[in-house]
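Next comes just one chain, in structure tokens: the form predicted on its own.
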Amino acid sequence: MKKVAIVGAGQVAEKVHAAYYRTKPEEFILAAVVDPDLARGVLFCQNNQFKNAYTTIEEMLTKENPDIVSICTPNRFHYDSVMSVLEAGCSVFCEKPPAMTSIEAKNMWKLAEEKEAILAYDFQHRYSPEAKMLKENIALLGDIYYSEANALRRSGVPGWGNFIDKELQGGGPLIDYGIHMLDTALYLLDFPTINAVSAYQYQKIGPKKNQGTFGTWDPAKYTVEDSLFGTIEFKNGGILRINTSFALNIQPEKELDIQLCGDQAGANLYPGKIYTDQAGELKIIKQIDVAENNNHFTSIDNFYRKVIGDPQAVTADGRQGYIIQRVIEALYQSAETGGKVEL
């Protein structure tokens, strides 16, 4: 059995991570929960069947020796837990983004890999059936040149936690959900070399409103973008174009989805199918129907059985976090001085 800990006592690290490993009894030992406010540490444990609440990391490593440890803060502190738990011996599991500059996601890696742990982020849309699906059957669609990735709300600022929050988040819609279409995209396309980005951003509604689909915030207090339309230029000639909003004048209330074009056949993430134009007709290839399916708790589980020594499990490792974080990081570069980055 492995004994778990958990750091940050929030709403992802309860419906999320304490939930997965509450499925498996007979795999876990649900150790201890860290939470600067231990009344909050207190009654998650007695939410979630966890033993004992701290306050700091150092004090849990010392008393609990946990062999896995699930990193849920706000992602100004991802760092410095990651890398006090790797310090300890542990594997790790952390929420996106990595950290909140691609130096710290560099040293996140080197660290885990020095250590020989397993490091691992919840980039859970790659777990989807669709994302399988194309994965699987990639080779249909021919040469990728064009590729775009959406995760588009037109109302829907976060009402709750830190995420209006620059100095706590690192940014707004990119660095919080644009993210998962960013990582799923570059791993349906397995990671080309990037040679350059460029962006623009926009503070265009969130300082104006204060009410959306996802409840009410301070505009005053507004610190993020709200948008942000990016390309990534590949060397091998391809391109994604990656557009981002917590609030942006489309018709939809949301768009979370990845075309992408070859030049045999094009598809989607969501719904997942692959198809062509056949004398002017869509032909279908291969599409899937999927049910409901808890991508998280797949990502976690692909986690946990590399962590017992699976060689078929996949995860979001050190190194495809930091490709992620520097793609981020010059993304948002590019937005602030108007000019293209190059990698």
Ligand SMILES: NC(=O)c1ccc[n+]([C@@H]2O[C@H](COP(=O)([O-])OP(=O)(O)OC[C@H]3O[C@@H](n4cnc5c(N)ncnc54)[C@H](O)[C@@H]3O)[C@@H](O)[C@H]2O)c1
The other form holds:
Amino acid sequence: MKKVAIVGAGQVAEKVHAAYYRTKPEEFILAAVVDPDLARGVLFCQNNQFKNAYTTIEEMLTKENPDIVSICTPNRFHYDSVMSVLEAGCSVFCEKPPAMTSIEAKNMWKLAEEKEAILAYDFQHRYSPEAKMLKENIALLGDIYYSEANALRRSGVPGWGNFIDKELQGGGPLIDYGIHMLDTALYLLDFPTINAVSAYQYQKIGPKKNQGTFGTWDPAKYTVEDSLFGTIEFKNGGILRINTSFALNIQPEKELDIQLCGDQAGANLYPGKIYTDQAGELKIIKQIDVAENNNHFTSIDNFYRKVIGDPQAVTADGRQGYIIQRVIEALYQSAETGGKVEL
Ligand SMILES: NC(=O)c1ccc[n+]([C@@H]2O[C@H](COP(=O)([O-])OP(=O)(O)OC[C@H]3O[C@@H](n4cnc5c(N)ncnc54)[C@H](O)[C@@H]3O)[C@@H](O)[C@H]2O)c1
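Now that you have shown the form predicted on its own, what about the form predicted together with the named molecule?
To see the whole picture, the full complex is given below, headed by that same chain.
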């Protein structure tokens, strides 16, 4: 059995990580949780059948010596947490985004390699049945030269947590929400080599309004972008556009999708569909109807299967985490400086 600890006793730790580990009582010992807020940690243990609460990772590692650790802290603390548990020789499943900077993400990747430890990130959309169908049939598209990753909300500034605080989050919709579609698009395209990125970002609505579909926020504390539009240029000549917003005056309440355009066919992620044009008529080649699926559980399950040596397991590993973080950083850099950033 594997001894499990969770760092950060918040909502994703409870709804996703603890919920998954609890589905396999014959495989996991629910040993410990770490949270600087001890009362929160104790309550988490009571509600989720974990044994002990700690306020520091160091004490937890010394006393529990876990095999597997989930990192569910706010973004700013991912790096220190992951580095500590990797140093202790644990396998690590870290929430997205990997870190705050690409240097941090690179150090995490390199330390995992040095320790021969499994490090994986929770990018759950690549585990959706729709993504699986597209991945298995990607050759039908031919040469994919134009793609879009869209993660847009008309009025979805989160009214809870740290999402509008650049210091704690590292950014707004791009690092929080757009990153999911970015990961899935790069995964579907097989992480092509990137030449350069460019982006524009705006902060037009967050500091002016205070209410939307995700609750209320303090406009005076709004320090992140509320929309960003970027272009990623690949060495193979193709481009990926990324469009993401917490708030943007668009007609739909939200849009979460990937569009892939090849010279043989096109595809969308949500709903999962591959199609082409036949003499001006749309011809559906493949589609998948998904009622409901717990992509998060599939994501953690792939991490766990990797830990136990299943060669079929697919994870967003340290290297891919670094690439994604590097792209995010370059998009922000381009948006701030107004120039193209070569990678
Ligand atoms: N994959 C997804 O779709 C998804 C969804 C939600 C959240 N997340 C990610 O999960 C992480 C946590 O988000 P959340 O919504 O659960 O936040 P949350 O605010 O509900 O919980 C964070 C918890 O971490 C604790 N904490 C703060 N500093 C800590 C430290 N140094 N060490 C240990 N614990 C610390 C806080 O006290 C709090 O209990 C974020 O990185 C977020 O991006 C991912």
